[in-house]
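Coming up is one lone chain in structure tokens, specifically the form predicted together with its partner chain.
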Amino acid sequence: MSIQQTEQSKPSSAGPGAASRSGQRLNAERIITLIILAALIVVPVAAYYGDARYWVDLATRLVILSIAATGLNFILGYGGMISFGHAAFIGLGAYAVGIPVFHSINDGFPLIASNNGFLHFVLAMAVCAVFALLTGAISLRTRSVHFIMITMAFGQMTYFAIVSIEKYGGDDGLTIDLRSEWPLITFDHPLVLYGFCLASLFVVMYLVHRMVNSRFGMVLQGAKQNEERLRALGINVYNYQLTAYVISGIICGYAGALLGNFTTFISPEMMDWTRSGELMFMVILGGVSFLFGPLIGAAVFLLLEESLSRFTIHWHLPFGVLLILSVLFIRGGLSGLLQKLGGARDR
């Protein structure tokens, strides 16, 4: 077990004085969650009215990226499974949205032909669903590295399939020439559209937090701990992983459903390995198994790549360096950060 995981494991230790440690943990948390969840608020509606449609986009891919990363957290985070290949199910959930709408305008396979909101849904995290089911089901089989490089590769096969496809666009991308349509409410306008993924987020977020919390998410938090006590509970451990690998497949699936929407155009490159390295920075940079976390490192993350990408196109280079050094430096992301900031005595 490495250090960091002990490390995190600490404050849940009941003891004496860990109640206060964390009343202030809370606060710290508290005051800056409520920052965000103002200003995702406040700001796209004040940017939209204001003229300012950049603001708007840019919130918009924040929550959608935060949805993501927050699929990958629960496993990653509190389920200790390091998935190196979860672009794939965004990557599927955009296409998701994509092929129907091709197929509705285009004509061929009838079945999914549509361009109905609940369908493409559906279809996305049905899609996610039964992909994370046959790839991890395999991939729960390994540990440790193997595990990382197993899912990256069932990652780049996605990634070939549809790079192969033709039909849908290839290398090229696809472009997504309708949105989902909903009844009552229409994609098209920027900030339903926004409303419905910050909507969406706080469903994720509450869904997540619930399962934490509950045994299914106790015997997750365990086995990341020390998987062979819990066997030796009577806990099929490898039952519970999938359940957990599955669910955050269908989060991602479906945040790949609202970023195609988003984006209207989708290509292979979205389901790159690099961009699953991306995620994966999101999930450590905010702090692993913390609710806000992949909020926090997303919008950190966003932020740093507009900001820097205005002064230079270089911009990869101090990206890069910060990545190396929040690694090395800030163990437990921002969050853990914050933590220590707010109760740095008891550390």
Partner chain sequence: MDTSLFIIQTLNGLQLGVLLFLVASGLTLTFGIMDLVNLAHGSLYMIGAFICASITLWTGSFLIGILLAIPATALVGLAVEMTVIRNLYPRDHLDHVLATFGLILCFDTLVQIIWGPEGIAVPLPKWMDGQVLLPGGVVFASYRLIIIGVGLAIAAGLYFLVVHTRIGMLIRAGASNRTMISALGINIKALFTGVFAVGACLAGLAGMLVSPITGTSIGMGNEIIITAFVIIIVGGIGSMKGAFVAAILIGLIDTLGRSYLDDVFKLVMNAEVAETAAPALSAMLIYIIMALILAFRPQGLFPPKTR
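Since we've got the form predicted together with its partner chain here, give me the form predicted alone too.
FYI, this one's just the chain on its own, none of its partners or other molecules.
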């Protein structure tokens, strides 16, 4: 933190040309951002009225996964915490929608179990917050590969726990007969659901941006660089990391509630460690520590999945090769590549 302040206080020796180039790079980044936002707004609407509703579903899935990836990027990219069990939060959020609807239909509990959207999403975030608090308090006592393994272990424990509950379908999953209801909002309309998800993505990205640039975010990023130095300054790094882990779990739980409303079918397979791996791939591919990295990574991931799966059922193999090549040769993921290309054009 002090180093950053010292560097900021240094006089610039590059002259007015450097400021001009910096402004041009900023404009290039803004153009790329505006293109992404325009595509998210225009393409699904055009696809819906152009009788290509498959692309609306694909865009909805993209936005929901981007929310979850943003939650993971908050601790992975800015906090250096590599969690391999974040799919558990998505699954818990989805079951927080399906279980109340199940009891509302089969047991007739309108007060404590209904298709009330406020109840579903508050329940999803509350359950994930408690789960993240309990598991994070234990997981953060470990470091490096041990942290990875224990988060994956907690995720698999949740997976097998849901499999063992036959009342909610067990391994066969559970159908959500009623989507969440909000005043003046119906998730049964594809564009309404997509618009709600897209607005949620913007809100989540804004909140993450504010947190990352706050004192809390600076401490989190400082712990990623040198945790021992922050401890020497008297900062309780553990509390900051645990808070970030809980916030990340809440974001993924919210995405899970949206995913449950989108698919209207939930199963323990949503919590499997392979899903956590896919979520991590999206973050790495898009670029860790970049605000739009999860969105770019999720978009490329889904487009590659859709295109490669049309040629072979073993699409994971070429996709894995592409991911390895991107990690080896594209530092900072696709977001870092775009930033470098923008800087090269401005020179």
